[in-house]
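As structure tokens, one chain now follows by itself in the form predicted on its own.
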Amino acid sequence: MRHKFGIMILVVFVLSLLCTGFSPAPVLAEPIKLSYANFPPAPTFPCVQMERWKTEVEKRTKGKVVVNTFPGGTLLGAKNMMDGVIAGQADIGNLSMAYQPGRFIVTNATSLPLGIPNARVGSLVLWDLWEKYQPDTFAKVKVLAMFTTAPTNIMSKVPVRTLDDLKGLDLRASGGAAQILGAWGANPVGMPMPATVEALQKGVVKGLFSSLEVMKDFKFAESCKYVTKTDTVIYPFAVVMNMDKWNALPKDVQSVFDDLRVEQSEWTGNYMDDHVKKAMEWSVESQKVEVIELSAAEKAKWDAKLAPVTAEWIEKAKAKGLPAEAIVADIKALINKYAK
């Protein structure tokens, strides 16, 4: 009898130690890794909203989702960025609509002269107008965020003070920007960003049509000594990410991405801003860029030759079945709203 209470308390013994110090240490479940996909360089305000992005997503979801980011196309370029992002290519991915002015018509009226004045106002606008019209171009991804630069203006090799200065002269821009370009009588020529550096260098090009933060980001205002200001259109950006991989994420973690969209693209805009003033400080101190402001009389004549181009825009969008001038009094509202 003793011997066989002697064996059971053996055995609990064993037992116990098994199920406490001894038995194997909780399996930690891998954090989920997703690879995110930009084109410009990594100083530039696409990529430095993409850090911010990745920053907040690790921490909110502590540590259950890393990001890996792969600035300057080192993944994906700016014009497959949203075909590589339905591919699979890369997980998230942020695009510049502007490359591709006939797949993004809806986003892209925002880059129409309707008077965005700063990128916050611009990036709260598109959301809405997105969040509104949820347009096809975007049925086979999931959007995590939209933003816009601060408005456009000239950066030039030569003084443009008049339109007769701007006749015949080769800029860069793109999408919505290149059309008034034409309309003040300049000579768009499109490239991707990045491409400029090498094309001011060659005198391809004798300067650009965008926001002022390429002049420090790209390092533009070495070449180019003279800025224009015109105040004109805003360049619309979206990140967007693979539907299959969004809907593989936990319900967690699609509520922090979820959180983050409004504030993200909120927060994008204001950092535009700050940085824009940033780089022209920078450019004017300590590249001695001058910066020419138009005459009242002289805006007046800019402005006046751009009022066909919103009208053009709004005939060939009704020609492909959408509410042109429904979408046209959205912005103006919108802008009117978010000014204030």
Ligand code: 3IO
Given for the second form:
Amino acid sequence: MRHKFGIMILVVFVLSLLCTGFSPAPVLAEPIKLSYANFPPAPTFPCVQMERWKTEVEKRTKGKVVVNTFPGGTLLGAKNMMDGVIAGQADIGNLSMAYQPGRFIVTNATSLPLGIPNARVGSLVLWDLWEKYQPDTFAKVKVLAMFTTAPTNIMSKVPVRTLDDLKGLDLRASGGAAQILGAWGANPVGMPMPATVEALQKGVVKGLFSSLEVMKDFKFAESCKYVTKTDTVIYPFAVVMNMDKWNALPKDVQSVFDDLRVEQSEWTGNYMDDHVKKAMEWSVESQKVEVIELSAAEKAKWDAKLAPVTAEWIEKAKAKGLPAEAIVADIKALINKYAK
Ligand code: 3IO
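Would you generate the structure of this protein in the form predicted together with the named molecule, following the form predicted on its own above?
Let's see the whole complex now, leading with the same chain.
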């Protein structure tokens, strides 16, 4: 009896081996489906880069991975992106780090006034900085990309030609960019970018301080007829993935995602730089926007107001136990490296 049972087990074992061996499992396998949340509307740059990433991933994994994208805050909003991804409400999420300045202290140091000249350089600098310091705040997620906007400028309903024009002016900005506005004497009003549309319509703010591609992508040129060129700080962004979902991916898929990280970050920087040019051509030609350039003397006054900003950040970051001077020195060195 025992002997017969043993043979049965053996037969079942051999049969099951044959089955797995001959079944066309890879062809029949369901694709891995990943959700990707984003906070602004589909035509804006964070979503354009999301669609580009989706296309590349689906192509490079030969259909093994399918990415479902959720623009416009339909899955997660601007301020709960990081926590939502950690909790698994979305598998992947794109966030603007300026909305939680205290949470992303190291990476937000890229929005100090240190002279990042464009989004391509900003994105490469941010990536390297993150990789070097690997702040704890990202310990619970897999980082898939980091990029920055182009430098920020003032978009407003009233002309801003001098620091006096700026004094007490309500302008929308977040994080490091808001601090810059404050140092100039304006009144920074914090809110995520998508909320700015209504705030401008209702007159809650008179303009905003951000990268200029939003003039076209959010149609801000229809109400903000003035742009004051300051080319000051950037806004840093991150794309993060739920850690359990990352760990569950097959190795070959992980390699595709890993290989895309720097490429995607630089691609987004280049897209942004190019798109700012196109958006401003449209704004000037079809929306009659006036571009105000500060005179050298006026610019010197604006720059002087920013002189203490970095020193103050260093003091605060040091008090929190961060190697603040090294972080600032690294950012400067990386700007030199990539701006050449
Ligand atoms: C931004 C955020 C969402 C959509 C387009 C955008 N262009 C520049 C930004 C950065 C910014 O101002 C912000 O609030 O993160």
